[in-house]
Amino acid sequence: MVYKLIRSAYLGSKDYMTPLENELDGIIAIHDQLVLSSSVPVKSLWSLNTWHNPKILTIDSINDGAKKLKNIQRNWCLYSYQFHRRAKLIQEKLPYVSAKPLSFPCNLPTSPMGSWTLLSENQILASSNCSSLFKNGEIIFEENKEGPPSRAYLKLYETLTKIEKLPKPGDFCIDAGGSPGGWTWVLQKLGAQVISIDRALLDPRIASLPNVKYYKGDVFSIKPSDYDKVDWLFSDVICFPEKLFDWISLWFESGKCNNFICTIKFQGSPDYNSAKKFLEINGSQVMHLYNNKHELTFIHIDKK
């Protein structure tokens, strides 16, 4: 296949790939996870890993393909969708980059991680500029299988280590939508205050534990009024895009709270505009995660 100019490419989930292709302009291609574009490189919500301005490297050798990468930086991760031996012997003389599964809580990584696939046998596109640290930003953690009510959980362990801000032990965090418990175990396990708000009940290990309380009832009843101060306001709610956003503006214009992540969850097709919503609050994030299924994550953090 002749290629035109790429000029970015995105990597997607595997189950979420077509609201990442509705949202991008020039597609050349799409090779299983991998979408390469003829635009400029966009921030884009459903990319795990965007690909910034990659280079095509011709190559004569599976060592000259190594040199050539090391050539441009130490770290790469390697993404396979064909001549998938040739790849990886290539990606066998690059430095060794660690997989393991990461302990929270942890620290960023510190050093930036190329990305490479091999579009035809002698030709490697690789990017040196990539948005995630991570390979292929598949951000794993070592599971705790004893102690959380399900595996929701990943999902506040990715955010927190994204945003590279914790609760500090004491501070005061509602859950919203919290059953079975999965976040209010983190938050809880952190040494925050936790009131978890759902019509369904906690798991009884989760209710029972130290600085946890339960209380049993429908999240947008809570208003900013009935508390002086709350340091985070979680969400795992499932509700409509819409109704999310309507709770928490309510929030943002009390000055009650200042640190956000919710789970943006959706019904059939992603409504982008409602999506899009959530980045009209200055300094909010919207992102898909690699523990997300089908939703994004809404993130506004208090930089102080």
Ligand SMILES: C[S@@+](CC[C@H](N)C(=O)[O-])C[C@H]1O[C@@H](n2cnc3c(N)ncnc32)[C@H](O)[C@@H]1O
Given for the second form:
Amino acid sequence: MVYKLIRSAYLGSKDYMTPLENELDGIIAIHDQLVLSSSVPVKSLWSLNTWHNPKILTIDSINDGAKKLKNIQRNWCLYSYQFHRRAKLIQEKLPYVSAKPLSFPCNLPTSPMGSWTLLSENQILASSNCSSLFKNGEIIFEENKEGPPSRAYLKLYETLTKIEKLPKPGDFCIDAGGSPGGWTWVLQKLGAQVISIDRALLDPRIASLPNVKYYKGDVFSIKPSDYDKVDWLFSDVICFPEKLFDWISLWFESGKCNNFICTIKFQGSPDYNSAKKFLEINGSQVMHLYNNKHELTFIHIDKK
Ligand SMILES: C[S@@+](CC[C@H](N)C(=O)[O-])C[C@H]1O[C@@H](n2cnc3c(N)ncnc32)[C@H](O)[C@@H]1O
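May I ask for the structure of the form predicted in complex with the ligand now, the form predicted on its own having been displayed?
Once more the chain from above appears, this time first in line as the rest of the complex follows.
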């Protein structure tokens, strides 16, 4: 294998490697979840962590490996697909990096996190510049087993943490496809006023929370003209990407809402073209979150 040609590497989610591979050019090798490419790094929708500047370090011992990594920077995260024991011994000689689950709401880490792996017993592939500040792109939160009625709240935790912006107390939020109420629960806890819209009922514990209103019906019948101003539009509706795109386009055109967080759901294999349409909206981001399933997250945030 021609490892010296590696110019970028991408760590994907275990269950969503195919859409990641379809996005990339110059693939040299795939080692479990790590894709090595001879092309310059590209912005990938399905990568959990993109290694922007991978380089090979030749090492002659465990100590030498740790020393060479430490000479580059302090924080390193191992992605191990082979020589697990040797890799673990090198990692143990590196400065400790906390693996404690995050307590939401929280700030992003301030120090860069590099990633490395063993390509052979005496070759480390190391990238000091990676797209994620979290170990292998995994954003793990302390879970709340009592409050939210579904685990969907974790993807909203992840999005709000990544964008470094939260709805403010009193902000008016629409939570489209809100049942059973995980996202509504997060927003209510942050002090927002939430209208949760779904064909299915909200969990009664969520529906009875202060500042939560529930509207039973078809989300797509709700129009911008029904409201004067909406601070945030959230959608986790299960629908075709095109349907979501058309609906949020109405909101963009109306100018009544500036903050959007929407899940783009796929049936069968993810369709790159429909995801691309969302990216064409000026200032938007589309990404696969660690806590996403067969879906991407569309984000458009007013930076003010
Ligand atoms: C993944 S669930 C939402 C989970 C929710 N975000 C939470 O945190 O608990 C998707 C929801 O979309 C709703 N849904 C699908 N199509 C809809 C439509 N046209 N109008 C309203 N709700 C819809 C479903 O009833 C379902 O409750």
